[in-house]
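Form predicted alone, single chain, as structure tokens, below.
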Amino acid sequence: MASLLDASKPRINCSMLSQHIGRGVCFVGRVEKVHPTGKTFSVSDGEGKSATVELNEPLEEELSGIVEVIGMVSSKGVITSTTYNILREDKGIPFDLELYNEALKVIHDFPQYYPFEVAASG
């Protein structure tokens, strides 16, 4: 069985969490608040809605700005992170979460052009 990191994952925002319970997802958002234990943090999407991310281990680094989280959506709508990447905003060019959110809408409105599931061959 392929690991979550090897499998294809849909990119989602907060309004799509309930449609992906029990599935692997990719979520990009701005870090809003890190819990003092370092085991959870909240992120906001391009619509300004917030989601909670749970980690298996406490953070070992300061977390701020834009992050890409790969994880599984729990029944409570929490993303249990397998991994995350901090997206650095180089050269003063900020990441446009609102534009990213518009791209997500296009991707989800036209799944025939942006397939997330790869059919097993053989």
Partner chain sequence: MAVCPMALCKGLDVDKPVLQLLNIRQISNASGPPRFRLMMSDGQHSLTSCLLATQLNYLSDENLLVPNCVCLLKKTVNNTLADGRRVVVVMDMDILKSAEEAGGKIGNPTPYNTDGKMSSPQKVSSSTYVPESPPSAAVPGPSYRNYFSPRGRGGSFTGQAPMKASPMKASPMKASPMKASPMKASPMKASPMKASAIKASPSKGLTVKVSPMKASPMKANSASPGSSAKVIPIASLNPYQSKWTIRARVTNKSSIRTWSNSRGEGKLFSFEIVDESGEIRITAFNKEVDKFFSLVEQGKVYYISKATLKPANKQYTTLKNDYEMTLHAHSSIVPCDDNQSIPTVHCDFVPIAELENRDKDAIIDVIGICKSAEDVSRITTKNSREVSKRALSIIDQTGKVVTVTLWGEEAENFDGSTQPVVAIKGARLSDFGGRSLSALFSSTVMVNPDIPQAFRLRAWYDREGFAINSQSLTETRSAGTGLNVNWKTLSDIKNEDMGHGEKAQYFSCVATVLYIRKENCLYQACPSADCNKKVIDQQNGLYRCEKCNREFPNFKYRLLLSANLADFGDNQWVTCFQETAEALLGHSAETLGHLRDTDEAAFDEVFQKANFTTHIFKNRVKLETYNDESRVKVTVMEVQPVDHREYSRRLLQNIYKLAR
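Just so we're on the same page, rigid core means the largest C-alpha set that superposes within 1.5 Å between forms. Only a predicted model underlies this, so the values are computations on that prediction, with no experimental measurement involved. Numbering follows the first chain given and starts at 1. What changes on going to the form predicted together with the partner chain:
- The rigid-core alignment places the CA of D90 2 Å or more apart between the two forms.
Now show me the form predicted together with the partner chain; what you just gave was the form predicted alone.
Next up is only this chain, free of partner chains and other molecules.
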């Protein structure tokens, strides 16, 4: 998993999950439901679609609001998360998930102007 952190992790939303199977990704979404075991939870993206996140260790804290999940997309379209960030709502400017989604689409529509891959490896 250490290699995962070195490689580039493109930001995606639910519709892009299928194109990134087996790859490390960064997913930002709103926490929907947390499984009672605390090992998995669902997130929704700026378009309203949902994805599932699995954790190696169960959650130790209450999870709510918007989170940034870094992990790998499994063949079943589930994100196996290595680490996550909570974007706290009580601090700073509230995160605009819909606006983020718009930016995501632009990044993916014009990859030539957003050469993250090159930057990561360089």
